[in-house]
Partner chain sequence: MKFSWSKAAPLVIAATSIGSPLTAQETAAEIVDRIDQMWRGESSRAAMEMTVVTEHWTRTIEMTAVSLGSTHSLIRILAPRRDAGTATLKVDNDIWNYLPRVDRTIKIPSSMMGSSWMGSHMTNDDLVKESRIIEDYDIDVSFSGVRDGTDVWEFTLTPKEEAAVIWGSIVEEVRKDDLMPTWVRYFDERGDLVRTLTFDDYRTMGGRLIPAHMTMIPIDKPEESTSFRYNELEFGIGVEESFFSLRRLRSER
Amino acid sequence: MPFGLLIKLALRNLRRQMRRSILTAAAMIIGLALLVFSLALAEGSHQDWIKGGSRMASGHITIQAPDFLRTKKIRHHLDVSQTESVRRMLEDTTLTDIIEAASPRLTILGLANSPANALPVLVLGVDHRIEPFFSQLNEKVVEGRYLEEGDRLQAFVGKTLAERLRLDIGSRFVLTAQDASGEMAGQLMRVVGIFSLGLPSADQGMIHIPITTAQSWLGLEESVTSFDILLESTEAEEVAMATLGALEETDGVDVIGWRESLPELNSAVAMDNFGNYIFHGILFAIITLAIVNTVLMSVLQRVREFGVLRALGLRRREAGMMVFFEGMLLTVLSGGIGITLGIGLTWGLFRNGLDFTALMDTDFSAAGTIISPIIVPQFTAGQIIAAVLSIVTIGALSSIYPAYRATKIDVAESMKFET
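Where the form is predicted on its own, what structure does this chain have on its own?
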């Protein structure tokens, strides 16, 4: 039988059971529209997590000396020649188009001493001109101001840390840490600003000071411990890593992605993806069973019809193909409408984001990062391809068994059934 005729017969059979076909198609359309929305919302939330975590920590990509990630010791720093090589590489036009900010930092584990207390702290020597574009701590000031041009002994401290050390704007305290030679060195600092990020680890244990002050204090000349790079989007990470990877061979530095530098955040994204896979798997199973039920019932109610067709010369394989096409046509048509509807509604209604402020505080922390309550759904080519492949897979799997049953109908036995 010609292929086109089998398609026509499949369409005719779907029209004959219009109510059943419409109900099944409606279930599929709603399910696939929900799938598209869910995928876009998950992608948007993950991008928000990654960007928030990267801003608060070491960026999407970190360039640092070997072993620094493991030890956090100041002796594992980038020397002057390595620092200059990185600066030159960052001027590559391939990178300037995809990098939002590249912040040289001197990261020190030390001790903050005041007349009231002494506490372990993470001291970041930063460039005040670049850092506001990176961590945006200048937007979290509760007292005083952020670091400015001309600051030398000024420090920007977390609110909880200031409270525990009993520091106010203008208060002096001493930072103590191991310098490049291995000796303990102290540096007198004065509080110029206090911030509240909402992240306990930062508010109670992080201090920003001018990078030039940190270099002078620790005897590191113009060296840094890392260059932390924030990209325009995570999709640019592969290109940036490939370009910066040349530094590993020429200058002996480590180029590390956010998954390695932020393992807690990477685990949180992976766990959330696993939960999404379970939800989508259940959704697929429901849709598949709905199509199996529709097509199989269509076969069982047309046993005599199949018998007549077989008696007129329709072969077993052709009967199975006709039923298979019924399932595939129902799936593809409904799936196309469902995906289009999902994209249209998600983009039309939620392109400016979904506001979950009523369910949470203005900001909340998770996996070591601040997460915004406003999530903007994001579409990717991979999502659309995955959705299309899912439609084809569902249609094929749900049509196999009914098609197999159609091939097993016996001509003589089928005549016993009433139409």
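Having looked at the form predicted on its own, could you now put up the form predicted in complex with the partner chain?
Chain alone follows, minus partners and molecules.
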């Protein structure tokens, strides 16, 4: 029997039991629409985490001297010629289009001393002209102001840190850290502004100071410890990595993506993905079982019919194929509708983001990044492919057993069944 005829038969069988087909299709449609929505939401929030996390830390890509990532020692800095090469490379037009901000920084772990306390801090020597586009710390001022042109001994400190050191605007404190030659160097600073980010690690342990001050304090001339690069979008990472990667060859620097430089963020995304996989797996299993049930029932109800078909010359394999096509047609059609509906609804209703503000009482942070209460769902080609593949898988899985049953029907026995 030709293929086309089998499909035609399968379609007719589905149409004959319209109510049952529609109910099954509804389960499939809702399930897949939900799947698409949930994938888009997860992708959206991951993008948000990555952007937020990179913004607060060393960007999507960071260019450092080899070993700096591991040691965090100031002697592993980019020397003057490396710094110059990186600067030149960053002017490349393919990069300027995809880079949101590229910040030369001098990052060092040190100790902040005041008469009240001594606390470990992460000191960032930064360029005040670039930083508003990168960390945007200037928007988080609670007192005073951000660093400005002409600042030298001015420091911008976290709120909790200022409280613990008992510092006000204008208060003096001393930063101590190992300088480039390994000696302990102290630097007097004065508080010019206090920020509150809602991110405990930053609020209690981060200080921004002018990069020139950091350079003279630590004896580094024009050098920096890293160029941190924030991209317009995470997807541009590959292109940027490929272009910047050339520096590894020519200048012996390390070009490091966020997955490596922010491992905790990477694992947070991976863990969340894993949780989603489990959730989607359960969703799949339920949909699959529902469809198995429907298709199997339709086979068991039609034993006599199959007997007649067999008696008319339909082969076992063809009977099985017909049932398989029924299941596949049902899932593929309803799945297609489900995906379209899911994309349509997500796009139509939530393209400007889902506001979870009501569910979060204050700023919410995880894995070193602030999670925005507004999540904008995002679609990627990968998700759509995954959804389509999942339809085919569900269809195939749920049709195999009923099809197998259909091949096992004995013609003589089947005649005993009433229709």
